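Quick heads-up: it's one chain on its own, the form predicted alone, in structure tokens.
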Amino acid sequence: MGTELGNYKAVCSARSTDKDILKRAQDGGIVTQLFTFALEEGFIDGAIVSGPGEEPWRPRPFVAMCKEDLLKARGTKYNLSPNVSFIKEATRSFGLDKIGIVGTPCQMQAIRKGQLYPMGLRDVDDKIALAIGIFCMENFSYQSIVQLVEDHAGQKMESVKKMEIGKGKFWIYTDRGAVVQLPLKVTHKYEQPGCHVCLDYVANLADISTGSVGSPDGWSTVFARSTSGQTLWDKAVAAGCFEMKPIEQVKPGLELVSKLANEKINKNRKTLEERASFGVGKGLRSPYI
């Protein structure tokens, strides 16, 4: 595969051996699981998880210390939740040496020129010690959410319990049975403008990066990036923590992942085009490719 997928030791498919956390896990359960690990193995002290704000599906970034703190955290919600802004309470308010971070590509690529340039994480930047990026294509605000979830699906955000983008559709699934899909063409508008500038779809810049493309449902795609984040994912799978496969011997395979982590990127890079022939972002380029 090309440059689009970025840099990584391993790739496979796999999800959690434990039934509590795939009861309501996105996917295959991968962050929760791993960091449930990490915290036990003294990988990590303390994890940066977007968990529930006070509105219905408005996420908010708080510090997970244990198992039951990540569980009330788990699935996606696609909006923003700012975890970066976080560390800095972490570390000072929670005491945290080894912070454990979940969050999107863009997300790790502001951590990661936080430790290049630490002038906003002064004395934080080492304490980053496990990054875990998810697979993005786009977000969304919380307002558009709303709409697409209420006046697109006709459903109350209350009652949601779960959505998930694939297939081409927009999946709401109700806490009483029902399950909407909305057309992407719907969901483009509502889009976050600065994901249209953005060219990384599988998190490049983290430890380990998950998402459900190219594997098959309930299980995830699990790319292990740097050293410690194949030195802890190999210590997950030996400690029976994960179940695991080839990703060369599941379907869809590697393939769409690729094919996905190129549609953002030709398609973005357009948006980066037109701009700089207006003086916006000139000279503006993608540092993973």
Given for the second form:
Amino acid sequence: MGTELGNYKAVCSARSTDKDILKRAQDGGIVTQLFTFALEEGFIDGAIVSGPGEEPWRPRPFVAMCKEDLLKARGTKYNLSPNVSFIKEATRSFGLDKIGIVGTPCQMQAIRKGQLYPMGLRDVDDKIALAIGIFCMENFSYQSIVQLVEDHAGQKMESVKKMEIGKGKFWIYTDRGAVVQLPLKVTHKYEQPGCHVCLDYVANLADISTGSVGSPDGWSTVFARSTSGQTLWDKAVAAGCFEMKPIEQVKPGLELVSKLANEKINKNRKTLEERASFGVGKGLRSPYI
Ligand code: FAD
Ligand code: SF4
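Starting from the form predicted alone, produce the coordinates for the form predicted in complex with flavin-adenine dinucleotide.
Below is the entire complex, every chain and molecule, led by the chain shown above.
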């Protein structure tokens, strides 16, 4: 595989063995299970996650200090959750020395940049113990999600149980059992413009990154990227936290992850070049591709 998948030490398909976690997890419950294990083992002393906010499906970053807190944050919210901006709060108000944090690829980049040039993150850069990245093709503003759900899908935000992008569609599942699918050509125009110049699909800079793509329904593809990420993953597997399959034995497998990563990179590179041709973002380089 090429650079589109970033550096990694191991990759597999996995899902949590904990039924409570799986019940409302987005995919294989990897994020919630890993943070739960990391908390229990003292690998982290709290995790910054995207919990419920004041409006339905508008995430609010908060510090989870136990499994019950982590369970409240399960599931993907398709709009911005400013988890990185909560790092200072996590050290100051919650007194965390070993922080866990989940985020999109761009948020993983912000964390690593903050560690290298800790201007805004002074005194906290060495406190990131576990950064879990989630795959990401695109994201939306909250207003856009409301429009997609209420205007295009005809559903109330508060009745939505789960949202998901997969198999070329945006899926909306409600508490009363309705399933609405929107073609991506409808959702594309609602995407954040910044996502159209983003060159990372699989959170290359995370300790561990995960997403649904590549694995069967209810399972996740998991990359262990850093040495500490690999150590934690191995310990969690040995403790029975995950069922695991070699990625070569599942369908659609790594080939699809590579294909989508390449599609994102190539499409967005074109946008970057177009913008550079009229002087915007000239000289922009991805640090890792
Ligand atoms: P769970 O155990 O259910 O936990 C999910 C965790 O994600 C929670 O801790 C929660 O705090 C956190 N979270 C939820 N929403 C956000 C958010 N907006 N920002 C930061 N953290 C959040 N996967 C793919 O395979 N392909 C994609 O194209 C893809 N696109 C995505 C786009 C977005 C905007 C997001 C947020 C996620 C995307 N994912 C994609 C990842 C996927 O939807 C799941 O989040 C991932 O597989 C983790 O599932 P899980 O069952 O392990 O997590
Ligand atoms: Fe961030 Fe890129 Fe995902 Fe947009 S597509 S939310 S910029 S990681």
